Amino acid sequence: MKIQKRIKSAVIGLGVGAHQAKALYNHPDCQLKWICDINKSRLSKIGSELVETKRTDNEEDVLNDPEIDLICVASYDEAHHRQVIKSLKQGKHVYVEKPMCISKSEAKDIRLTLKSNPKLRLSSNMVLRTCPLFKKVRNVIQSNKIGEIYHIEADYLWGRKNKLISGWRSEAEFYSIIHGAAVHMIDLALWIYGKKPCAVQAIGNKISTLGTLQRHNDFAVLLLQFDNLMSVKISAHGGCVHPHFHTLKVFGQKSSFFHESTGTVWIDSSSPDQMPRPEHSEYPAKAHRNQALVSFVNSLLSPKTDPLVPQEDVFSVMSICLAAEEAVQSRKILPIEYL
């Protein structure tokens, strides 16, 4: 006889969100009770490989189920401020995809629902922060082992154009490569950094895919300044000839650390006689990157427990983004609000 689980959990969006499904699915104190999206071929391949999950092309079906805890959000941009409304104030937890939303108003939204709402937890799919070489450079940062940082750098390069000019991204009324792209990279360099910056400046274009569908911005480069003088340059190149990588450097007073597709390095001496020192540590470890959703669903099965991307990591890191959008828009300084 099948021991139920303690979890009721569903999944609203089979893209990335089918990767969620299966880790819902094996989660021993989970339960996947739904799966849902609107694309019937999609739903009857995930559905086939996980027996005992009911099926549905229609959202209302997982939101108004008062058996479900747990919802992960995985639809389109759009959809999302809705559907984590929806989830809250049904009572059940969300784990969303980034973004968490696409505008301010849709932010406060969501803050003000769990603040009605305080037994209820919000995390999402940050899920650079899994990867075994980004966890150690956070290490060393943190340890103060390359003494104090003045810079970071840190690229999404997402070389998938087709995705920009095709698809729900070109047909979409708003569409944003920092809340779709760069969101992962502002993540990652406030991770491993452990501060907020105060201020950002951005600009954008649209070049790569010029004379397509995509009537938005698919690259953007931002610049983020902090309390200290310390800043972060993030850009997002979503229609670049190159293969799916993410760069990071990172330049402190004793040591510098390179991470490019030509390989992963720590320089500690600017002289050109001393070789730097190969990392390598486990990149991009795809296979890690289930842990996001996993600490999270442990983390509301003991709730003195944090998951690995808290609650107001997920505000941060979307206010920055809205600041950086509309930075790009005013072609202005902008302080950051944080929501």
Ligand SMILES: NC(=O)c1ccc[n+]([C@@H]2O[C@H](COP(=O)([O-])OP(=O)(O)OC[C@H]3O[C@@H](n4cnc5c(N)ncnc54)[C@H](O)[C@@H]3O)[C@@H](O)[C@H]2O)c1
Contents of the next structure:
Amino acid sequence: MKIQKRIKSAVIGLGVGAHQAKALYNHPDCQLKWICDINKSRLSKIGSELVETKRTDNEEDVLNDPEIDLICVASYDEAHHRQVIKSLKQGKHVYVEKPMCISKSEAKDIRLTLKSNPKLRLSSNMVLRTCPLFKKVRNVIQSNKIGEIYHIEADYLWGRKNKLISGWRSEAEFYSIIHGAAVHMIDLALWIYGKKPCAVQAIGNKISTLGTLQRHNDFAVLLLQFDNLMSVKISAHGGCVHPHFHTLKVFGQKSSFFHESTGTVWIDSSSPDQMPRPEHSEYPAKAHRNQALVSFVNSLLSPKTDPLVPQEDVFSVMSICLAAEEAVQSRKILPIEYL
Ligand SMILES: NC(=O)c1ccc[n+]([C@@H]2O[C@H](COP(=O)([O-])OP(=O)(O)OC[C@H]3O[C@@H](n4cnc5c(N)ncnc54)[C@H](O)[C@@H]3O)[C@@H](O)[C@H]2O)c1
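Switching from the form predicted on its own: structure of the form predicted together with this ligand?
Complete assembly follows, chain above in first position.
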């Protein structure tokens, strides 16, 4: 006899969403009922690996299916708000790719819709939380082993310029390198430090993709300020000449941590004679990247457990991204309104 699986799920958009589809398909307490993509050849390629999963190129088939409990939204940024709202209104939990949405009014709308459906949950794919190296850094910081933190720097070196200058990111009416790339480093910094900033200053430019189809900034640098005057500097490089990499530097009272493409070390002394301590925790960690989704599914199955990326964190990071984008436009230091 076939065992009834407990969560019925669907994925819309099969780029990064193809990984989510496979994770749901392989989850022991989940059924992947639908995959959806407007690109029919992608749909049939991914679908051929997922026996008994239905395929559609029409999102309405998925959104209107009363049997579905969970929808993963992994379509283009500008479609997220529409698909998230429709999913919630149809009583479905949502795992949405970053950015959750692209404007303040959309974020407020999602917040209100969640408030009127209090049993529903939302999470997002803040994938750096799944990396063993960053988990280790978080544990060290939170156990106070390197003392009070006074500054963090985190750089998203995308190294995949082609993704910015062709395809949907170059065609979209609005595209934000902050929502697309800085978002991961903002989430990482907040997650390891454990506190939220109160203000943001930011500038950006589009020098590295000049003369291409990309009309929006490909670079941004943000300075986040905290109540205790601790600071976080984030940069997002859409067009850099560098392999894909996430640089992280943490400065504590007792030690510093540097994760750069040249090496990963803890530095416990200002003396040039004392060698830094190499850190060997795994990075990058593609094999772990579905943990955020798997933990979300598990939290739906056991509602007392928190997912790796709780809903409140998704809103906090989105609020910071939106304030930072506004700060680029206004060239002012802006207070962050948490939505
Ligand atoms: N968390 C991460 O690390 C991460 C990594 C990459 C992308 N992303 C996010 O994932 C989203 C998709 O990016 P991508 O790189 O996978 O792009 P992609 O172009 O590779 O894939 C997107 C897919 O969505 C499909 N699609 C678009 N609109 C659709 C609709 N209305 N209905 C059904 N299918 C639709 C497209 O045909 C395409 O196959 C973006 O929001 C991006 O920011 C997140």
